[in-house]
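Shown here is one chain on its own, the form predicted alone, set out as structure tokens.
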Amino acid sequence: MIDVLTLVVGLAALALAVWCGHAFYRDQSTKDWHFIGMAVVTVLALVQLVIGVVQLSRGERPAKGTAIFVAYLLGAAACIPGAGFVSLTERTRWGSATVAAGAVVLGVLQVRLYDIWGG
């Protein structure tokens, strides 16, 4: 995997978590600009997914297993869209908390992806 991309995705996810956590603290639901932030983080995760699949197709293998690596890649790509969908149905401050929690989960998934690949 590309270490820099993993770091960028993780930091972007944590920045989104802080941003949405602040909205939760201020008793605000997710706004349009939060969804723009979610889109940016999701695009980064999708780029990571594509690069991971390309590397696998070129014969490179993660140190701790291909199946678990692909599962983590798919989970990372689905994490923020899933949290965003839930926040659309929960139009209170708890929607912001859901996105913040999903972003923290994505940050943790990045650490695991780095570890699984052999970092």
Contents of the next structure:
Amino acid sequence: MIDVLTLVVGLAALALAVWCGHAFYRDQSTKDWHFIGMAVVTVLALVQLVIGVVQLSRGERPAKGTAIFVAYLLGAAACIPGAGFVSLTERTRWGSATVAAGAVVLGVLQVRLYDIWGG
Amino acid sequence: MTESVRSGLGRGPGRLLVWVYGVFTVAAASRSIVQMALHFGHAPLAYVLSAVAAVVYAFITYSLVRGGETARRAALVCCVLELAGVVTVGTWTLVDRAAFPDATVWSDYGMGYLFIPVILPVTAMVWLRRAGAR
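Can I have the other form now, the form predicted in complex with its partner chain, not the form predicted alone?
Now the full complex is given, and it begins with the chain already shown.
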């Protein structure tokens, strides 16, 4: 279950990175649609956080340790909102670049989460 | 120092740098805190070096946000320290593997972090120099 979600969040993050990277390339700031996209990815990351905690409470243990797993889940959930906030204060192409970078970070976090859970 | 230069460090491309430095501050700090809290004795040198990296990242992030000529110069010095740290620790981890039972942020020139620890200080120095020239 958590593995499927990790894959979904990872792919969504990748799509967001490409989308905002395209906006950067076109010299555009983030628009409403981008923020809706960020909200969708954030909701997915929050669902992942909740399901991760539920699995922990059921007694399942990640291979690389619970503390690291929770830290990465929290980081993943905070990543896109943080980047989105920065792009609100930077209404140029560089705001789009920041969200794209944030989405790449989220993608990397998903790869690490997969390792941490599965070993 | 005019206001445009003062606020310019964290604007435009600088905003992206602030974000990436912020992410690395959180990454290095949380990494060293978790590892020190859980098993400090396992690889104390590696964990202390990660903590040092976190402090350097935090200071550069703060300088970029704050802006101004003093902050720009301080950030430049820190970027040089950062690059020297990455190169030193990177070489050290390759030469003396036994000293590092666990990795640091700067191990193998930051390979575990997609080599961003090497690219970042160079990019930041270019940006800081350009911000100073304006």
